[in-house]
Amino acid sequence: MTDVVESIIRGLGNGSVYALLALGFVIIYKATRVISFAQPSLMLAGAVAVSYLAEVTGFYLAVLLAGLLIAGVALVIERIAIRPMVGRPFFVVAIITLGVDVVVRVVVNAFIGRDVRQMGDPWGFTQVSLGPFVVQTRWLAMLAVTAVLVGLLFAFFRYTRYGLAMRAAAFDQETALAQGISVGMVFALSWGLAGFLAAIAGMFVGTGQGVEQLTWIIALKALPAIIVGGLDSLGGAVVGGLTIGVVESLFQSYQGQLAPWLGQNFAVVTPYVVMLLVLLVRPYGLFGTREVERV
């Protein structure tokens, strides 16, 4: 039983990272109706930014500065590459985000080099005891920071003027324009928020193990998370990310004993298996709306 609980805590920690990335995907989708495939590169850029800034400012200030820096980069990308495409077919804009992802990763890889860059995080692989359970400190940090950010994000959408504007634009852009809401501002804000969340997720991905050129692949696990939760649901993104993390962790711990015939690395594909199973039952995700058009 102890091992099961520890596996679940580890899964919730890793799932928190998927949830942060999934939130970025959903925020941009709700504002623009386009899936941004640039999120993996922004996550990688955030992690690398932390690794450089931490050498100068210390870890915690570096995380904040990196988040703001990547949010600024996302704003520039939106203004230069995405805003001029307003009114064009959604799949064209989605393909452009693929190109942006490649370009950003090529630039960031030049700062990474061939070696693994350490982030100077205060947690590493240290462990703490929670009663009978022994867990890594970084998983608890992932859960705590994600809970705070999700709470702030939901309060922003619920109680602030800009959050209400983003909700209105997500519901009906033409009506929002008629009410004097700047849809361009909504687009920019959605990209900025997604960039900030991607940078924080990247920081957690790199803690303990460092950052290398292939770190961006982890961000692809956020795609099953948003499909499971629902492409247009912020709450669904959180639930989907945590679900993917827990399922993956349990398979890593027990699949070798219970189902060795699946192979040694089956846990790697479990996020996509879960996604396929959910699609078979609810094609619009657990919390998504039926009228969603998938890109």
Second form
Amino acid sequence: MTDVVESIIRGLGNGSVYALLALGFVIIYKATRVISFAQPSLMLAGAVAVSYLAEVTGFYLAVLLAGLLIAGVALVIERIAIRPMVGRPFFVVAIITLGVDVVVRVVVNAFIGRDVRQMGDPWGFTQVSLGPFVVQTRWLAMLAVTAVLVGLLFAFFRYTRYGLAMRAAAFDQETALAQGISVGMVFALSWGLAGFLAAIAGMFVGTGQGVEQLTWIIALKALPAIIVGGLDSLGGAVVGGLTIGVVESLFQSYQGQLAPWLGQNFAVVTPYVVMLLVLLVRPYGLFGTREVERV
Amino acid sequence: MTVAPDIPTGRSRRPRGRPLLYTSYAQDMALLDTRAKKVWTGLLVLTAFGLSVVLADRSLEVLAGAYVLAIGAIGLNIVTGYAGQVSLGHAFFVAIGAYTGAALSSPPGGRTIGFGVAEIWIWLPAAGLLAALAGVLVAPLATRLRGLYLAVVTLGLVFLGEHVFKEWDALTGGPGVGRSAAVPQLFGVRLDQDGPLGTREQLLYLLMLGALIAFAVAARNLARSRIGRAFMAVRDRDIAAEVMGVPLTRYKVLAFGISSFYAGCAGALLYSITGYVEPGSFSLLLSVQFIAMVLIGGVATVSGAIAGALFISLLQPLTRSLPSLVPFVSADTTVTPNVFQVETALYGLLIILFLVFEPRGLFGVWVRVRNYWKSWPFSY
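Next up, can you give the form predicted in complex with its partner chain of this protein, since the form predicted on its own came first?
What follows is the entire complex, opening with the chain shown before.
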């Protein structure tokens, strides 16, 4: 029984990383109607930035600086590659972000090289006891930081004028423009926020095992998470991320004994299986808005 | 201008000096509707066949690979360009085709599954059909989804496929080990060995060229048929298409099926050039490469897809020769920046640049050049 709970806590920890990334996807999607396939590269860039900065400034300041740095990179990407495409089909813009992802990743890989870069994080693999359960400290840190960030984000959207502007633009771009909201500012802000969240997620992915060139694949697991939750639901992103994390972790722990015929490392693809199952039942995810199409 | 000529029903000659005056419906719908197109297409095909004698074996192998990739790109163009269903899962269908062809044509009793049917006219359609079946099975999900939801789901296919191929050792040989690919044999003649008809590369080149022409003509005909028009209606506004009487589900399933058929055939042929399949090669990168071919070549044009595939495949030998030209690019994978990184970055950059500056791709560039010379020396 303790195994199950420990496995779930590990899943929640990993899931909160997916949730951070998924929030980035959803924020960009709500503002621009585009899935940014560039998120994985931004996550990787964030992790690498932390690993370099931590040597100079210490870990906590490095995280903050890396977050701002990646937000800046995201702003530049938005300005150069995304803004000129306003009014073009969403699919085309999504493919552009795919191109951006490839380019940024090549640049970042040049900084990683062949070795694994350590983050200099204070948690490492240290464990802590929660009553009868022994869990790694970093899972708890991930959960706590994600909870705080999600709370701040929701407060931002709920109470600030920029949050209100973003909600308005997400609801109806043209009407928002007519009300004097700078939709360009909303685009930039959404990319900046997504970049910041991706960097934090990257930092967490790198804790313990470090960052290497293949780390970016982890960010793709946030895609099933947003589909499970629904593309345009912030709450759905969090729920989807945590669900994916827990399911994956449980499969990691028990699939080897219970269903060995699924093959080794089946846990890696469970996010996609969960996504397919959810979509069979609800084509717009659990909390996504059902599109009403009119001709 | 109001003089109505009696409209001929069948073929008819067009007045001299009026290459764009259509006097019959058949002319308007013709595959090659002007004499210039007929002449130039004929010359192009002849040149392509002639290359098999002129070029060195190494270049022929590269070109043969490019032709096969073009078949795959045409397939992706059918589902994404014509029918408007974004698919990031093309690599998955390519893989199914590659393994079907390999399993059918390998000799039985080896390390991996084999049935010993090396005749190409058996394994090629079989590879296409099995991939098409997979496409049709995926399609019901696809018809319920739209736009980017679909893109992410097809992305999931690639990952699920990768897992299956890595685990199913008996079929795929397992990661890092791989297996022998499909054996091209036509009426008892092994095309992957030097023979009296030509060297191995020449034979393979001619096979791939023939296959490309067949697939390209078929796709072009499909595009101008009732089915093609239905695809375009679905792409432009699916609800409106349904209102006009286009059965959405049927045509989306059809688009996925045909596209996967092309992908399967391309997969089976692609690896018969190198004679070796490895499960790791059917990754997201392959899907992205196909998308790059379609976008760089020109969305919803068959000739564009071919141009894009040639462009991307010929980019590789070009970048591979970079280290000797540019001093700071290294051929060694352990050093940055190396050619592989430059190559990958180029894919990304080209996708971005083409989409931002020339959305119609190479085909659009060609159209612009043609229009410029049509009215030369007048600019309008």
